[in-house]
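Have a look below at one chain only, the form predicted alone, in structure tokens format.
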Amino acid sequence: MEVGFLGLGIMGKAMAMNLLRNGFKVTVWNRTLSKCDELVEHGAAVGETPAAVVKKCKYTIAMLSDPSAAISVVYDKDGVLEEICNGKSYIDMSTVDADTSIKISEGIISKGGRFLEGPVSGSKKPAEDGQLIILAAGEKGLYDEAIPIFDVLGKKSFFLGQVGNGAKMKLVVNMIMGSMMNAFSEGLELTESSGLDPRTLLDVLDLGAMANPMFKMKGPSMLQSKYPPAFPLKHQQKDMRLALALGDENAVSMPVAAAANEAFKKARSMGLGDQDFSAVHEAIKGPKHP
């Protein structure tokens, strides 16, 4: 199978590479081209611009890091739709909210192209590993056909239905984890300023019904205010935030999940934005009284 593959960011450079690893032919796209090379030497083929990457393959996914840019690869010049016509497909994998999927397969639909979301659940490792969660909705036809792709990308698969129902299954997945991260940042503190050590407090955890993958994997580097970005802070809170406007249109309240949203907030003022989304424990330390 011949597959394009539009934005090559920390989860884009991951799964093409996937893909190139399991004998598919992959045509790779990214703003700044110089993120292709990397691909080039595994053997991708590099596309110009996004219409050039669709206009050479049957099947084009995209890896967006927000929903401007998920928009403007699509409507702008050289863009998705230039190319985009019957017998072509598009896989939006981005986060974004339901109405900018909608936006996007609404363009592709109108030139004959199919269209399908699939938001991933999963960050760094889980992409390099092809153990992603993907969250899938929009044309079944093309779902059934995207699944050796998606067998490849991701250890399981959902079909959601409608499109708009994987970016908002994505939302709630997403405003979980920034609200738990939260509360593991303030119990982490609250350990170390009451004179314990949250090393211990990582051991208990992990043998408790609140054991999870998360807390095992960032506690320790989070205990050494390190936080090498496997998913960028910045993309959390723009989460959080479309998330937050999901319980608006739904009238449901989120406390937590809003004061998460100031805690991230806060962590990008202090200029955490490109570190990992656990850097939010900084935020909620503050700074350190004698």
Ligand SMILES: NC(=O)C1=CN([C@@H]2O[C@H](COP(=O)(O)OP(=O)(O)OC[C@H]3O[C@@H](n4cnc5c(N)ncnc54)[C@H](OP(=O)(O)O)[C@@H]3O)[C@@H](O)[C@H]2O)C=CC1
The other form holds:
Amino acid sequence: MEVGFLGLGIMGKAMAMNLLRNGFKVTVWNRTLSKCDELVEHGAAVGETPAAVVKKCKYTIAMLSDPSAAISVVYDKDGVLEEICNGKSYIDMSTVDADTSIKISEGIISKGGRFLEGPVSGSKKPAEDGQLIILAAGEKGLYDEAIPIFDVLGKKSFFLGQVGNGAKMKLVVNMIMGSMMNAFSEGLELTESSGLDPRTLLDVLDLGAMANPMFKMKGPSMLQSKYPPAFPLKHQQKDMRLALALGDENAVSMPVAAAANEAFKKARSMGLGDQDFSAVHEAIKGPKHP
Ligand SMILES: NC(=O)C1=CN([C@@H]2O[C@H](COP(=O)(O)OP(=O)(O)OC[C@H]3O[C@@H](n4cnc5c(N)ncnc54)[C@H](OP(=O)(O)O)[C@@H]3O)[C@@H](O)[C@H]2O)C=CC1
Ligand SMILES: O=CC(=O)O
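Could you please show the structure of the form predicted together with the named molecule, as a counterpart to the form predicted alone just displayed?
And the full complex, kicking off with our chain again.
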């Protein structure tokens, strides 16, 4: 199966690498073209533009930072729309809002192509290990055909119906994740400020009903103020913003998520946008009093 892949950031690189490792022929493109080099060393071909990738491949996947990137790669000059046509399919796995996904879907379908959204839950490590959770929606026939791809990228795929439902589900999940990270960070800070050992808190949490891989994985490095980016904080804040907009649309009051969003915004203003989203801990800690 020949697959195109647009966007080789933290996630896209790991996902494209997985496809190569599992015998797919992969043609890659990235805005910063030099990021294709490592994939080429592992057997990928390179397309000079998104349009060139679509021209070559029956299926093209995108994994881009945010709504404006996802739209630009489709609609701008040399973009996907220039070559998408009957017989070709586009699967956008970026985390975007439903309106963005619908706009992309409309463009693709207007040219005779088929569209599926497939945002993923799971970060850098699950992407490397092919253990993502795929939240697909759009054309069911394409979903069924894409199962061999999803089986390599993920441990479980859901088909959620019409375009936009995958995007919405992903935003709900990340809204919960961002709020949890804030509560966790406040707990670490409160433990330390109360004269307790936060490492004991990690042990206590890990033994009870709140045990989860995120606390277990991020906690020890947060205590050392280390935030190597797996899920960049700027993307988590984008997801909080988009989830809050979904809450506005549906008149759902989300004070916890709104407060978490403020903390992520503050962290961004402190220059932490490219760090892991656990760096929100720095914004929550604030300056130390003498
Ligand atoms: N990291 C994670 O843990 C997870 C991320 N996601 C989502 O996946 C998507 C990608 O995340 P991640 O890989 O971490 O992000 P990165 O920031 O590492 O990569 C972003 C990618 O988007 C490209 N890009 C950004 N702006 C544009 C543009 N205007 N035109 C074309 N390409 C552009 C970048 O290209 P360039 O290299 O040139 O900058 C890069 O390839 C995001 O939507 C994120 O929310 C979902 C689940 C987990
Ligand atoms: O979107 C991020 C994730 O970890 O999932």
